[in-house]
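Listed next as structure tokens is one chain, alone, in the form predicted alone.
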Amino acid sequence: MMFPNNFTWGVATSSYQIEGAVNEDGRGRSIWDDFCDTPGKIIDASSGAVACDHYHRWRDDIALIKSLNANAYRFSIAWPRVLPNGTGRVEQRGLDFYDKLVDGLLEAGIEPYATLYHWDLPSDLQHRGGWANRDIAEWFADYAALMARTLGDRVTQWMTINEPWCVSFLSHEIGEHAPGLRDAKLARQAAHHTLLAHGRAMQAVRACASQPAKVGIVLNYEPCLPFDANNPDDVEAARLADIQDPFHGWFTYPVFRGYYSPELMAQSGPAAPNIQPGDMAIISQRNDFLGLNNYTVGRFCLKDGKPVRVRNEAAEYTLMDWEVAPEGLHSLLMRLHAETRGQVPLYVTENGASFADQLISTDGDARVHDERRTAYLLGHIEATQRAIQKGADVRGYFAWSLMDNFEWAKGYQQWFGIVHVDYATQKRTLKDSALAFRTLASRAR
């Protein structure tokens, strides 16, 4: 597979699934923290206090990164780690946590992709109401700030807030993840607000920034796919499905076109979020990049007139139970490639899958012969290159992740990492997917 020769080859990570040390150095709390000491909100009562340690092994796994022939890393800031209390009193240890561990990235050949917020709000902004509180635009332009001044002479890529509609509907509404709450009302209003803070976040990074700085957003996404392509009624079922498509009509709607979708609105009914004068115009200014989230695909068939999700028994799962289908994300890049009118370059910032591992020692040599996740981050790689050859810009593709680590609310009962974690001894050991994306990372270029 070619691809361009500035292609961008790398693995991504976040601050609360694999750090730990959620005690050191002046560290506050976080929501998560907060979410998996209630009992019953984590499949296995386990906690990201300790994950892969990499608050202490950071030197070790820039060389793992570098292993990869990686050429980025996209990294999230814990911003209880920076500001204890997630406004006022500055945490210099924080900072220079991020300060090194950028320094060793780029000493290594590695470009910093920082992501500003990936979930691990601080505990007491949660206290004065988290992402319901418009202030939260405010203070999270305030966050910004501080890190641009603190990082931009040598962070040049900016990512502000990683999946929103997890932060506000599986959080807020759908309650899976922390805070835990179950308010539609609330989600909405939540939406709203982390695309508010998203473009005072750009503003902020930009004004202080010492280098020029490229912002953007993440965004994830499930394309709506027929059942059966051949099926003209499967095809205008994923048609009306796309209609009431949540990721694109809360999010990338008012990003790119400064509207929400007007159906989702009308089905809000009082629940809709409530919005001032402005609000869409900071939401909807410039993004320099869309990163794009994807892992699976909903399929549709049509039943009384209404489109109905179904399970595709022909195909693969993972054990998350996402359906393995590469030309979702072919679809996806070509579709938002026509939304943004080929105006803003697309990143795929998380693509990955979830498979039971084996660890197989032979005479003291450890080897994960993983086949299937292998497959799937080749197929999907393949998908990306095809969507470049169609004329989307695509400039890079991240693997999530580089390590296995702390699943959230599913614990360490799933392994997504394209490297082994033994959390008993914090060795970590290359799995074959790894070993396929050197090569494939290396031969690509």
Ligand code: FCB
Given for the second form:
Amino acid sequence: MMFPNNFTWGVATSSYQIEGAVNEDGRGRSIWDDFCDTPGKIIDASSGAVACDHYHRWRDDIALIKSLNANAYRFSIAWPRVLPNGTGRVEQRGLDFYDKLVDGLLEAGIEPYATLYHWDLPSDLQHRGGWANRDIAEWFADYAALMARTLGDRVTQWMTINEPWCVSFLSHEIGEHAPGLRDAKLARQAAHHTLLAHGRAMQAVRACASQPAKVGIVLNYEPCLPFDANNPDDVEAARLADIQDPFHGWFTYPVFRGYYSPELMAQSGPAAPNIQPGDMAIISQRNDFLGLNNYTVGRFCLKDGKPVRVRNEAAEYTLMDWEVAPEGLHSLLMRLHAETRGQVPLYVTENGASFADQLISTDGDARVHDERRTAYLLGHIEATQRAIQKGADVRGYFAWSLMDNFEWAKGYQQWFGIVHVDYATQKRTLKDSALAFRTLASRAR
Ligand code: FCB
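Please show me the structure of the same protein in the form predicted in complex with this ligand, now that we have looked at it in the form predicted alone.
Now the complete complex, all chains and molecules, led by this one.
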């Protein structure tokens, strides 16, 4: 495969999913600690209390990333580690952890891509209303400023919020993620506040980092595709579904056009978010790049003139029950390239697949022959390459995930890692997908 020489080959993780050490060095509680403590929320009643023990094993994990030939690592900062109550008192030991991590990455020749928020909100802020409270835009901007002052002499790539759709709708309306609420109005208000917080954090990072900073957001997408691309009805169904697509309507449009989808606003009725004068200008200021997370697509047929989502029986599905469709990533990249008029560099900040793995040991030599995950990754990387050839400005690809980890409400029952983790011993083993990634990424070194 042909990629530009300076292409970013990265692996991604998030703090709560890998760090563990939830009670160490003054870390405050997060909404995920609380959620995991609530019976029935996590499928296997587990938590991120230990996870991959990355908080203690970060040196080895940096060596692991280096062994994959990756030239970039996307990680997230746990807000409650550095500000145990979300605002106010700073925990120096928390700052020191990320300080050392960043130094270690740079020494290993790996560029840090820091995400400020990947879902572990300090519990004290939830008690003050969390994302539903408009004040969170300022709490988040203060936290962003603290991190930019601490790491901004070495970190130049910043991501504000990971998947604000999950932060708002999945967590406040569907109730599947912390804080587990089911309220349409709250979800839409939270969505608006995530974007306001994103805009304010971009300003804070740019103002406080001592090196010129690149700042952007990470949005998730499930492109709407026709069930059968040769059937005009299905094509129409996908078009209609796209008009109501929440990922574009609630996130791409406000960030890049400065307004919410009129269809979604109208549909929301009294649940539409309250917007104050000046908000949309903060939300739609210049992004240095757009990070996009993509795992699957939605397939649509037409029924009584309306789009209905259907299962594509002919396709392969992952253990998450997500259809494998690399063409979705390709069309998404072309769409976002057009949406941003080619002026905003794109990064695939997450892409990967969960399948059950088998660790095979022969003579002390352990292997995981994860053919399906390998094929998934190569198929999506190839789809990315085709988009670049057609002119999309894609600067990098991050595999989700560096290693098996705590998959939120699915606990430890999903395996997205290209590195296998034995949770009893914390031993890491490169899967075949990691070996394939290493070969591809070798051109980056
Ligand atoms: C994304 C999340 C990431 C991981 C993958 C499978 O939505 O950002 O933390 O859970 O899905």
